[in-house]
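First comes one chain, alone, set out as C-alpha cells in the form predicted on its own.
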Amino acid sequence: MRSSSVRVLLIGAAGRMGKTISDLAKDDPKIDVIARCDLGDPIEPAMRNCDVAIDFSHAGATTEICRAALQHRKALVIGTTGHTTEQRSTIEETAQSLPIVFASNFSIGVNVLFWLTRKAVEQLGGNFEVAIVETHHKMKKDAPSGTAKRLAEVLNATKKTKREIPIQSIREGDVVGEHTVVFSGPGERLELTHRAASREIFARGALRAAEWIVSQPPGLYSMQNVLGL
C-alpha cells in the first residue's frame, strides 16, 4: 500500500465507470483502490479501511452504503444516478455527519456547462424558451440523465421558475454522452453542448473529487464545490 495514498473502496468495481477509475488509479500515486465490491458483495466490511468510498453502482444500493459509511465515519463520493426522492433524501441527511461529493457528471467540461447555463440565462433573460437534448449509449438504463436534471434545476434556479424544463433523451449506439442546451429567441438560437468522447473524463473528475472530499467536514458538496466554481 502507498501509505501516502488515498485510501479508496471502488463500489460497482465491474461496471464500466468502475474498471474504468481501477485502471486510472493504477497510475495515480494519490490513488490506492484497496478494496472493491460489486453486485451481491457486502459493503460495510470493505468500507472499514478505506479513506473514501466511490460509489457507481446502483440506486438501489444507496441506503446500504450510506449505513455503512455512517457506521465507519468515511467520506463518499457518489456518482450513480436515477435516485428516488427517499434515497436523495438519504444521502443528504448522511451528509449532515460526513463529507459526501454527490454529483450527476464528474468531467470538468460539464461542470463549465453548468456554469455557462447560468450565465446564459442572466444575460438572455425572459424572451428566451430553454429545452435540454440529451444522447447516451443504449445500455444506460434512467432516462432523463443525471446530468440532464441537474441542467433543469439550474436552469429553474436562475429562472426563478418551478416550470418544467422540456428535456428530449435518446439512446443509441455507444454514445458516451452528449447534453445541449438549447435557448430560441425571437430571431436567434443559443445552443451550449457538450460531448464526452471517453468516460476517463468522468472518472479523472471522481478520483479528483475523492482526493479532495477526505479533508472536507460533513457537508453535501457538488463537483462545482471540487473545482471552485
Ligand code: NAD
Contents of the next structure:
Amino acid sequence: MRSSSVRVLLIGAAGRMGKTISDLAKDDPKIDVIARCDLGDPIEPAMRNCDVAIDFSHAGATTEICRAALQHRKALVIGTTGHTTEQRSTIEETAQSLPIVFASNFSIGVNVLFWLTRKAVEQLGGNFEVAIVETHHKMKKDAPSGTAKRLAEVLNATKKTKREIPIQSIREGDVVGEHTVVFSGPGERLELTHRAASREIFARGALRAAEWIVSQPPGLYSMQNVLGL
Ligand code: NAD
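Write the structure block of the form predicted in complex with ligand NAD for the protein whose form predicted on its own appears above.
Now the full complex is given, and it begins with the chain already shown.
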C-alpha cells in the first residue's frame, strides 16, 4: 500500500462512474482505492480504513453513507444526483461535523459554465428570458439532471428571483452529458453549451476533490471550492 496516498472507499464501484474512477485511480500515485461497495454490500465496515469515501451510486444510499461516515469520522465526496429534499438535508446536517464535497458535476468545464452563467446574467440584465436544455443517455435515472437543477439555482440566485426556470430533458442514445443555457432577448439569443465526451472528466474531478477534501475542516463544499473558482 502507498503510505502517502489518499485511501479511498468507492461506493457504486460496479457502475459506469465507479469503473471509470477505478481505472483512473490505478494510474494515480496519490490515490489508493482500498475498498469497494455496490448494491447489497454493507457500507459501515468498508468505511473503517479509508480517509475518504467517493459515492457515485444512488440517492437511496445517502442516509447509510452519511451514518457510516459520521460513525468513523470520514470525509465524503458525493457525486450521486437525484436526491430528495430530505436526503439533501441529511447531507447538509452531516457536513456540520464532516468535510463533504457535494457536486452535481465534477468536470472543470461545467464548473466554468456555472461561472459564465452568473457573468452572463449580470451583463445581460432583466430583459433576457432564460431556459436550460440537457441531454443524457437513456439509462440515466433522474431527470432533470443534477447539473441542470444547479444551473437553475445559479440563474435564480444571480437574478435574485425564485422563478421556475424551464428545463428540457432529452434522453437518447449514449450521450454522456450536454447542458445548454439559453438567454433569449429582444432580437438576439445567447447560448452557453458544455458537452462531455467522456466520463473521465467527472472521474478525474472526483479524485481531485478526494485529495483536496481530506485536509479541509468540516463543511459542505462545491467543486467550485475545490477548483478555487
Ligand atoms: P450506474 O447505474 O452505472 O452505477 C450506479 C452503481 O451504484 C450501480 O453499480 C449500482 O448497483 C450501485 N448502487 C445502487 N444503489 C446502491 C446502494 N444503495 N449502495 C451501493 N451501491 C449502489 O450509474 P452511473 O452512471 O455510474 O452514475 C451514478 C450516479 O452518479 C448517478 O446518480 C449519476 O447521476 C451520478 N453522476 C454524477 C456525475 C457528477 O459529476 N457528479 C457524473 C456522472 C454521474
